[in-house]
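The chain below stands alone, shown as structure tokens; this is the form predicted alone.
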Amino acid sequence: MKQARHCFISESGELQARWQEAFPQALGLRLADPAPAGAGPTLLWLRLPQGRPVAPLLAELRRRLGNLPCIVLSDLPDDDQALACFAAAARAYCNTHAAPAYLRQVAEVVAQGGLWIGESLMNRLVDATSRVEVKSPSESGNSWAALLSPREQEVARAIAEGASNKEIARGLGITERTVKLHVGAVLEKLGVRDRLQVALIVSGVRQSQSA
């Protein structure tokens, strides 16, 4: 297998001693630096800055760089917010912090093709697709889509996102108080306990139906 270029983009464009230890060949870039010349990189590593929501980070990051595979680095990492970059197409999420040998473990995955999901959400992955069950109109044609009202559809796609529900009230108008309120009739609606089973029936998850 061909091996990989490194590139960790960050605020600072610094490289971390344990990024360097795994990685010893590896670029540094900020933000909003330009593609690197010569022989670009073939895989991306970006620390997320706090505060940032990731998609727009990406699509810039495409944009500049190319469609390459993108882990993402959190300083302080939650599964919430690991949905929200897998929905925003990264291939893996981990801590910013990580051993040198694990993030060597993590870019092997991904240069291979694979996702990284850490431990923590891929217990909870695991937990919600074995006890989700929608509750689906008598039509077996239908989507979960046809169980909400057209408001209610709107934030269930911002739960997706990894949106807040700050996020949400601001990008449909709408007031905090009013979100909760959606965001209630879209788990009794759906079935589900938690924001992560919304998001993983928007995305198209289902539980397998048994014999």
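Got the form predicted alone; any chance of the form predicted in complex with the DNA too?
What follows is just the one chain, with no partners and no other molecules.
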């Protein structure tokens, strides 16, 4: 892998001491500066100004400097801001005041096509997902799961991913015949006539027709 050319972008254009420590040859730019002459940067670091929407900022950066991977640094990181950054195709989100070693690792990850989310947000995502899976049999509002046996729920979820009977069979280590049995049970219990409706119900688009 080639050496990345780092470019730090902040309101004032100054380089934080730790940034310079992490990447001695990094370039510093102000938000309004034009693209630097010569060999362009290959990796952008954007220090987020306080209280501004991130999407337009990132969009403009891309327009001016090319569609480069961009790492967002926030003085006061919070999960919602992080999500906004990733929605705007940021590649990483971390604290402005992170240690140089940390910054270097983030850079390496991003340079190799990785995404740096940070622990707080990651935990939230994992929590959300596991909670859904754990508590969905009991309630979760739409109650389709409550009508189905555990095995049938697995089948229903696979259907919602678009899996064929054969794929589900391989996935669960059973025969296609048995999958058809479960599918049939799911159809009857949810009161629908085909798997497409099952997919819509599991995806939350429709409600089950059953009592």
